[in-house]
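One chain comes next, on its own, written out as structure tokens in the form predicted alone.
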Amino acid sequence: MGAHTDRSMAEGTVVLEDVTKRYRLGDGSWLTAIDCPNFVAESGSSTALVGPSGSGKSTLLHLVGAIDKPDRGRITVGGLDLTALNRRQLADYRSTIGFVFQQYHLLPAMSALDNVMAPLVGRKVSYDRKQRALELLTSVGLADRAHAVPSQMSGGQQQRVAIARALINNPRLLLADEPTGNLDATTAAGIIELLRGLQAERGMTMIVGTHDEAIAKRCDTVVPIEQGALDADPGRRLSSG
């Protein structure tokens, strides 16, 4: 399975076909969180899902990240059909992607360096994990904060650590759920520029969920989403300048 996953992820195109996800509410009725006839994020591209809170952005990212399963439809990433995988295979797939959340989810008692290495605990890797973590902290501008704990860092610095952590496995796909939601405008602009720079440098496919159109305009393609429905237009190209 490992070799299959690596080969499949060599091309990071994400495709959703006739995907729906519903949740039962307390009164017995159903809420449609995602109704997606068609969605494509091309390999190596950056796509912004734009919509207000509750529009379905997080649900879609969770489906692509195999954190949740669709009720119907097919999701493929680099040709790998997520809906056909068993639990162990899904865990293997999740280890090949990066996820950045609005909440940083750093372990408070651990240094920035240890937080970046945390996803590797219990896993065998062929590289020096400490060296890679230090390289990633350098790439996000935090080489001098490697031994600081989260309480000693600003929100922007903590999110940079979270980004470095998401890249520790050298993912081909990066999913970011409101990555600037807890940051001021200036810091948010710096974070999205960092994400775009790393995405382009590493050739990753990136999908960002955001309510901020200024952030979305830094991506290649913008896809509006509202009440679980994606715009029928596959996305509009925007200048990244």
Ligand SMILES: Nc1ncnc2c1ncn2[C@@H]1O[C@H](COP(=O)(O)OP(=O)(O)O)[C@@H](O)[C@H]1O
Given for the second form:
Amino acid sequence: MGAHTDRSMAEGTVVLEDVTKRYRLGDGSWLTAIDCPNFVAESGSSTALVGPSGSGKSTLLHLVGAIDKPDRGRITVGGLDLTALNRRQLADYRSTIGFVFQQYHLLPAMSALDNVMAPLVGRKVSYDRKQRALELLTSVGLADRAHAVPSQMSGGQQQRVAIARALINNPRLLLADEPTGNLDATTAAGIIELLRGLQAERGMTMIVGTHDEAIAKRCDTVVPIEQGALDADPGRRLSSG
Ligand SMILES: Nc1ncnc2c1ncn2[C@@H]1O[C@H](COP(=O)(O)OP(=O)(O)O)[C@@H](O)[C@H]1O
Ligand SMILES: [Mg+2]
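Switch over from the form predicted alone to the form predicted together with the named molecule, please.
All chains and molecules follow, beginning with the one already shown.
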């Protein structure tokens, strides 16, 4: 690795260069979901990707999370070029990041505790998985709900479980797609504070897709997105007004 003191090599820095993603529509035409000449999320920073429905937020998060592949361009995370990885390497990469969804995606028959441990099923780990899961449930304020199933929890509580689950692998990168989209304003505010607190405490890079200005205001950097185009002026910060 030599003299890679370059900031783009820092653990958790996300860089997109000339990335495009298109979808073929039913009528045979192409829709450009993402057209991103340049985007950087610095290691340990929080970025809000803000745009209306259909602007490409989920697509971008799926590309960075290696859930989907770009048609063109390069995506690197901590210097690792995602576009050069094979299937197995991609699976390894995915296990180093956390993903939080709007719809929580908890397994309904499982307790909160088992949901948090679910990403570890079939994997060897060097720590006590149950202990770590309990610690995470404690850190999201749900120590007393470890044995509840999702249907016994509120939306906000379910999202807290999903956040704990996203952290089970100690990710360096946390991606959140409309994490407060299903929640009332008060509950959403609690989730934002939780995400920001955990992100800062753990030094994670966080990218949040949202159309919620309250979330955007709590992030270090706001990157507007419109029709797949990111306005990624790296100096851009949202003032409190
Ligand atoms: N699988 C797909 N096939 C065709 N078009 C898609 C697909 N996924 C997303 N799109 C389109 O790509 C654009 C961006 O979608 P998306 O990333 O989901 O936006 P957002 O998350 O900001 O609402 C939209 O126009 C959407 O309709
Ligand atoms: Mg979306």
